[in-house]
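Next up is one chain by itself, shown in structure tokens, the form predicted on its own.
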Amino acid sequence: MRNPKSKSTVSTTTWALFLTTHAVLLEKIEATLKVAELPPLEWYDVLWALERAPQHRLRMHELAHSVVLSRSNLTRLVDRLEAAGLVERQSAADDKRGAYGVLTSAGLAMREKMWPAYRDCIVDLFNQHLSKDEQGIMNGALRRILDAARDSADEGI
């Protein structure tokens, strides 16, 4: 096994690199709709997961799925979203137990407002840094990773 405090390699780089341009890239979108006096971006991946979905809407657990959030915290984001009128919870008729979110007209408009800022930023901060060469090389690798990490979270790993 190797020693967690030798020099660094090029996988570790890349995963630290991965992480920080995320987290940098994260920091200035937000800034950049709060200064629109937009909502979070969190707010608008749940919203464009809905928009997506047949019918517009999601049990609660594909929806966390879809936007890679905890049960828990989806509840809450969800909550949120709700009392600002953007989704509403529909009971699921064949499981008591069950809800759905659902995408309110409202929060179908909200989505569209945040959406040229949003897409904006994409442009901006990854875009036009990278040749369409290399995006498809990065989609196809993050696709690989993506898809890896899910089939072992489905195997229970």
Contents of the next structure:
Number of protein chains: 2
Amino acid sequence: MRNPKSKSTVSTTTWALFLTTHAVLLEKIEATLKVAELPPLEWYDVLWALERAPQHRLRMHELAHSVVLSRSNLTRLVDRLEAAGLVERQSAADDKRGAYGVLTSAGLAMREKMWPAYRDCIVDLFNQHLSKDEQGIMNGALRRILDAARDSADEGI
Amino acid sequence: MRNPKSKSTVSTTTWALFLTTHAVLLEKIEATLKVAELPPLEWYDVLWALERAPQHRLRMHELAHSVVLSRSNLTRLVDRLEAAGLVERQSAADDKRGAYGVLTSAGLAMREKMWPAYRDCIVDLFNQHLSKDEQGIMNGALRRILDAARDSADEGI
DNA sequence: GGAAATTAGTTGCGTTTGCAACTATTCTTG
DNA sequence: CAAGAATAGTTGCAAACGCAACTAATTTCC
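Having seen the form predicted on its own, I'd like the form predicted together with the DNA now, please.
Up next: the whole complex, starting with the chain shown before.
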């Protein structure tokens, strides 16, 4: 029982590496963005999700799902983005409960401004170390894991 | 410029899947632990790091590095673990600035109690969807990424 | 051998998170 | 078509985090 692996022989090496790599890389990326005086990564995620969406807008719950955040956290993240002028709220015409998060032109500009710094991080820390084959294999494997975790049938990444 | 990929042709699919998979899986695992009335995952990480360490103890900064946490956050995480009786602080004899975090027997028991629930999560959400080959390839790739990010030359995972 | 720089760990403070409760609207179905 | 259930989004509050400042001990090196 000293070593978890001994019990029913499950190897957790990949999982442990997955977690640690994520933690280390995220820490580095956030630090880089901070030095460049750019907003945190989650802002990028929201801006990019909106940029890809039809009419540059998504309902709050869609946005929350898209960036994998709880509703309440997304509410407040959008508060901050709205305060910064990067996103606007628009009430939904067809559902009076609902609201859209809408990308502003300043939000689009910020997404584009953040991208080079972010892309360089991804390349330097991640892509650079992966062969095309490895990328293909990881895409397949992660896709499968993600779809299973989300009970399949979800749209984009 | 609409699509980041178009610029200097860097494919960020793997990275995006990596991030999203991490977020979704962590959310599920934390929820499972909570339902089982078990402490959060980071407690497990600390307990397990100490359990593997010689004499079940590590200096605070080693522990911080081992679980990829800032010093100040580790200080307070250990505060909580100490309050729960799972870890003790011990001042270092050879360096009067220093302190050890030491696993208590209650801490060891808790680690063992958490493991089955955690292991089941890992298997169900992660391992189950990976072939041995895929695991091997991911291990190699992640190891390489992690070592590079940490300027190589770091011990255990 | 002693001033300056470095390292270990903690703490204060403002920000962000997580959870549960809450309002308001829409859907269900008897 | 009305009562109850479900869904959308926000908010209050306590816990946790990130950063910079702080104390204390150790190392460097002139």
